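Take a look at this single chain in structure tokens; it is the form predicted alone.
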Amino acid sequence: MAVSNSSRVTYEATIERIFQHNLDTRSFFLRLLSDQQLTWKAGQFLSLLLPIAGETLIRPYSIASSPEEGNLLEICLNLVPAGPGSHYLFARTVGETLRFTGPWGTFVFDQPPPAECVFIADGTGIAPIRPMIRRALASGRQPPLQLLYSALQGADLLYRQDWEAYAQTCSWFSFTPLLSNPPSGWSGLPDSLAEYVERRYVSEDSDRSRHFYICGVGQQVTQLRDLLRRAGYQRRAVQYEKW
């Protein structure tokens, strides 16, 4: 996630609530200040400006709540053991202030495509996939939109109420999760992220009209636009952020 050094309005926030979603990953909720308004797009990311050890640190979290909610801002992010910025996150209560800037990122998605969506996350890369998806189907679009999503255990698939939820209000929508550290009797997917991907969008199928959206963290992120960028996917329909 690249973050630009230009010249932008400095915002103010409260954090008006926290959510902790499992031991180290937590949900704040920043509720502008009255006379301030952001507008930005599903996907993009703020930049908070942290005074730590004396200095301003400058560490980008994705928004995870909606552009349509207005003034209340939702970051997730989870707690990093030699992160600075997490900690120093972790370490703030409910009434104080964070400042920022943006929103920055051209991992947005503003108009949905006119072919299938797939959007997949890993771990807390589903903050700004999440937005997306609300936008996705609150547009009625009709052509499948499917979330995959892998993480470490179950506890670790955040907003998971929203996902089945929605797959099963949604006809068009469905939710498919894996876990590298599945609990004895798991009865989802025994494969790997990147397994997953190449057997179901790339060996088992010759249809390349789709549109991905992947977030995540290290090389896995890169590895499967590759992967499906070589199998015939047009680069431009295969965006993602990479943490």
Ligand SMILES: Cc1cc2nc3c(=O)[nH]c(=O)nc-3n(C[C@H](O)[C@H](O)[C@H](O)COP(=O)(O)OP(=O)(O)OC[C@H]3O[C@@H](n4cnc5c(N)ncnc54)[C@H](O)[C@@H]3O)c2cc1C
Second form
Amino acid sequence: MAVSNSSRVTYEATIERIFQHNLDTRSFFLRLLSDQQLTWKAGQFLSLLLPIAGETLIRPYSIASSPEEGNLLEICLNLVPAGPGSHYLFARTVGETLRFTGPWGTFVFDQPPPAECVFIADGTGIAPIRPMIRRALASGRQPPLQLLYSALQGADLLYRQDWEAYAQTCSWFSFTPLLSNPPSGWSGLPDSLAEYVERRYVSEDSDRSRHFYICGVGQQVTQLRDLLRRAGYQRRAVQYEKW
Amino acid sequence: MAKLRILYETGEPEKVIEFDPAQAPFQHDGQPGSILDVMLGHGVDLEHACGGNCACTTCHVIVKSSMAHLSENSETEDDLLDKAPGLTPTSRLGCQAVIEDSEDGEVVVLVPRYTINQQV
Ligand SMILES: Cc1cc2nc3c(=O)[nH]c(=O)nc-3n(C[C@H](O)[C@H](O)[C@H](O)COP(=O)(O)OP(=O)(O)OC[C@H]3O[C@@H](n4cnc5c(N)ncnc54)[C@H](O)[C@@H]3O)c2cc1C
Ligand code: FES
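Structure of the form predicted together with the ligand, given the form predicted alone:
So here's everything in the complex, that chain up top.
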């Protein structure tokens, strides 16, 4: 088995709090040990080094808190059936220590672009998007910001109250939830994510100046990327992270 | 048997790995049979901060010969390479470039001095 002789910095943090969002999704709040400092950009991730079955498994998790919040880092994850990394983390308790490297990743939102921004997240894919939106909102009035957030059911729409509150208080922010398994009586949109994106950002108008930030698991992310780029959006205006 | 020769921009001595592509994966990170998989599986280190998930660029290598023996770049790999420091026309991500066959020649890669893209 490979041995890492890397000289990169390894951080250690204590699990200060665990928040259960729903049946299979938790946030872990990690307090960096003593003198360590971490600076990162909204959208970046940590690579957790998990000691499992005599090996060190690397599992990346996006930082769901904002850089401005200092050294209490939030990661937010769901349990993956038979997944060793997520099961290891779900067995951790407050006070235990985790090791990681970082920050990593080029899916970042630093300066808001001078155009409408559309954030598209599926499930826990909201994690890197959350600090991006908070950053965009903090920068003051600007072109419209939209969050299109899909999940299986209502309880899987994470940080929902925040999104609804932002939509109430910031006239330039809108929140569109989509449920793939809606309860009867759900008054939201019936479309799938791809159908909605196709209709709203491709067929409905010819504006191709928007910027997109997409995050989720699997092929749906690259399918949305392809749909938007084929429709004429600039390659670099369609940023994404596929898990 | 296929052959992978690894050169280092730091001047570290080169390494050669002979392997049977049909035996891949050799360990658990990156695409099975990728440059990263072959290296880690034969005890040769290569940065792979995201665990071979095509999300960080730290596994960036420059292919010096036999590019044709590697799998084609996906758009996701190209998008990420676009942000890699020191990008060259033959740059690849070690975790994504699969050595498909190098019976008639070895694949030669150069590990750049700075593979870490910690702050974009
Ligand atoms: C850059 C990056 C950032 C990430 N950030 C997060 C994050 O903030 N929160 C998070 O929950 N996960 C995140 N992931 C996924 C995470 O790293 C692990 O892949 C995930 O927890 C599964 O690991 P495992 O060992 O339990 O299962 P594995 O056996 O490694 O799981 C394998 C399969 O699960 C799929 N998968 C990955 N993530 C999920 C998921 N969340 N739900 C369902 N299936 C999944 C993978 O595509 C893979 O096919 C991120 C991945 C990357 C590449
Ligand atoms: S290891 Fe992260 S992109 Fe290859």
